[in-house]
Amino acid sequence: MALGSSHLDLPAPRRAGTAVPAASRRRIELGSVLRPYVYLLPAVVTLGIFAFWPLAATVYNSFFQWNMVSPRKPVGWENFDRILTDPSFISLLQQSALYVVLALISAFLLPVGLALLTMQVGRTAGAFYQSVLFVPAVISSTVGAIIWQFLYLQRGGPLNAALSAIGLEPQAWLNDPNLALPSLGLVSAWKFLGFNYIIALAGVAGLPREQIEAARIDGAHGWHMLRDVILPLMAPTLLFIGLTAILQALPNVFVPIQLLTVGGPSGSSSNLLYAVYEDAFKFFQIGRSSARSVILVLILGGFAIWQFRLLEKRASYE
């Protein structure tokens, strides 16, 4: 085409109603189908690398005897059999269950109760309580454990000084087999209560006021209001807090155990998760540690599924 020509060789526009070629239509349809998966690809790759692949490797290693130096030796179900028939497994299971119970009290019941009470004290006082209760959540777990180590000192510690002041005997908080586990549970409760408290507070603040006022007009007050109106409306929030309380009970207490008792005295403050760590990084029994990890995942997964089904029946997301 010569320069200056008034005619441009452009493709003619497609007229309305003109059929799209079959090949183009297939490409458009294929793009529509694949587009959501392309958006999900980064998350799937990240989960695959950091979650699913380690889980698969753990299950695989549980059927071998391996110390990370010598070649793997296949042993079948022997690791699981030794763990489940070991008398110490029952003790670890009981202690793990006690940590979960303490976590449900301190990271589920207590935060929800405090959130409900905070909404009754007014905005100024409520802001003060929010700040006080959330401060431990921003403190490092290591620093928090060191603070409590000072508080638990048998000689000169503030807690024993307070007991002596009221005429009671000082206690060996971290050296008494009967006190070590609840003492560590208290450290974990102090550290992680504030996070769930803020979530519960947000759940309370987001309750639909119209329904609450309608229930109050209908005569619902006190316990009946809490049981029949408020808690059902908070079911999604309660589900989240309850699941995190169960699943994070043992990880949250790991640092206090490592820094304050190392599982002692006589293993009275250990649990299944800490035993996984000891098998892997103290005794280098990777197969045994992997088998214990699989058992722990199954137990916690069962708890999570049970609680999810229990609360999901009453949860409303509308």
Given for the second form:
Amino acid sequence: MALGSSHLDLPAPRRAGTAVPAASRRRIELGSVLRPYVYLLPAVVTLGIFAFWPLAATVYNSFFQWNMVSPRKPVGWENFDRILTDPSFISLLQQSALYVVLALISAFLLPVGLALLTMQVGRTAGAFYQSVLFVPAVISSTVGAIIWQFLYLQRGGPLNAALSAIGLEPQAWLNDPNLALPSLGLVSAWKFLGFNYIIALAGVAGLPREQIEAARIDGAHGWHMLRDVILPLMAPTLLFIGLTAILQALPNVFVPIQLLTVGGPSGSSSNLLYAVYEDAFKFFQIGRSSARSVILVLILGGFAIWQFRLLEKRASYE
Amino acid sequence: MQEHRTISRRAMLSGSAALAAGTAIGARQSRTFAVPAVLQGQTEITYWHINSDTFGGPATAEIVANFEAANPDIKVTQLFQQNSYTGLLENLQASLVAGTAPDIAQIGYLFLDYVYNNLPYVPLDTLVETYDSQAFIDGFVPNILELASTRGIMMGTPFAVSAPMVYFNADLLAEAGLDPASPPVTTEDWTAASAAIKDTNGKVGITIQLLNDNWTLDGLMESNGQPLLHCGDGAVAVFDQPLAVEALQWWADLCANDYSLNVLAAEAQPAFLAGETAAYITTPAQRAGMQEQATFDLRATQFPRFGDNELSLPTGGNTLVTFSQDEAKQEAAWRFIQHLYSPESMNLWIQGTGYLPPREDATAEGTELAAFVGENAIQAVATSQVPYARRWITFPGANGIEAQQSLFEASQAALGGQKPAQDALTESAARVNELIAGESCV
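Mind sharing the form predicted in complex with its partner chain? What's above is the form predicted alone.
Let us now look at the entire complex, which starts with that chain.
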């Protein structure tokens, strides 16, 4: 059925020899053309207000020095220049990349792996694992971060107590610049693994049984079954989980950073997104924060487009 | 072919109605229905503070309740702001843009210059003149009143006044063979005591509050004879000079030897109350909460001295700044502010926190507070440091907060052993001087 037409569009059958008036014909055609846009309008308006307009405003503000209260002062490309030439920019990039790698492991590989394993166990055990793994997802990020603050206590914390019990040195989980970032990554992993696990589980459960059986009959099993049959069939789900894991890597770790380390020690647990927040709400440099946001959008947006093109070719749709 | 279960329109509508009704009933039962203040003929004002349940919150609530009882024409909504003065300032800035700014807010002394330069406050002189309140102002301790000014402008009235001091666990000191009645006085004394404590019971000796406001670091550096800034033609960062470096290096050496915990304040105070560190340098404003929660013999002593140097301690706390532009709200706000300083309110406030009284009449002879200060040994230590209290150094200008962050990160690098104190402070001083170039001291 062509876009814009439906069986309701057709006028009542006319007797042979009678013509549809031109005005009516034009109204009908206009209605058919406009109808889909009217249906899309609420979504477009919502996106426009909450996504596109703020994005445009951010790009605009990036060319000013502004603290939200005093008048804007135009500074051209100065904000971008300061960010890109700041020695901390490279370390922020590296730290952001590290958060993304940790997110790929914890919010992509692990959930998918656990979903595949869950399908191998019985129904009761499967339901149990689903519940246990999903519990952190329903706990608020703030509460979760506070729980982990207690676990990470340098003195008297359970983790260090466990290390001491087995003869290992207690660690400064949040205060050692080499450990703070992975410690925060672990908090984020604990919180968001369950949600992606449920999505992966749905993807696995939706696999066509006939094709898997046919492959099994043809002799595929174990690693070959996984690599050549199951994963390609799961490609749309994997694309979704992988892409969201990457794009949500930095936002997901924001609350733990803010509550546990405020980007320290010495900026070692910060990332590009947290730096956007600091510029805006700690240093009241909205222009610089906006410029940093633009840079971040370009990096993540470019990556998302590249990934989509790369993986979509391999995604198999029924 | 799979059968599709459908929901009838009637079932959908009834279910939605039931859900909506249930939500409404639940909401109705979950909170008391309040008649809006405006419908009761009251003027409603908003007061933002940083006083949590364990840090002056109950005292604040009681003071507000007393005010409302005595002033039925005014309703005060008091709101706690997370993350101390930094968090309050962040929220304040956003609220001013949104048009929902509070009428009164506790502004940390460190941020007065920023508010002066950027936010639409009501100067104290305007309020005093409008409401003929000079007698009220004359009741403040003069050098304390001066803390609420910047660049010659009185921003508000000083409300919370404190200087960092040492709380210590007398039980742990005694276990280590030290005399709690004669606690360590100098930095050398504390190093030796920490060694004894570590050797005896494996605990940490003395932990120092670490926050991105550099309050305690400022106290250490100036008490060793080196201010953070040199104020000549312009402000110049000089915290990379030897005496300042020595102060930070002392702290870093404590951490390196496990004599001090290198953790943020949110972890340090629980560690002290759990008996993991024998002493903790922080604000006297935590006194009430600490005395309530400590399960050991809690005592206090003055901030560590460097040899024979006299202490020079940054005054922490806040100024009550008015942001009301509406005349009726401004008047209501001013009445509430004066109530906050009444002897009864000061009694609740000082006993409920540990701050120092900013007014002379609060501890006049015969007052309940005067008796309390005389009896509470920890409050007495806080009071004994008043002669050493001076203005908290502010990095001036629009980039002042960023300059402060740079010093904080340098201190973290030194405390964590990533860099010697000299290197960390030299780099930071260069960065700070770029950020405050052309600015004058405030």
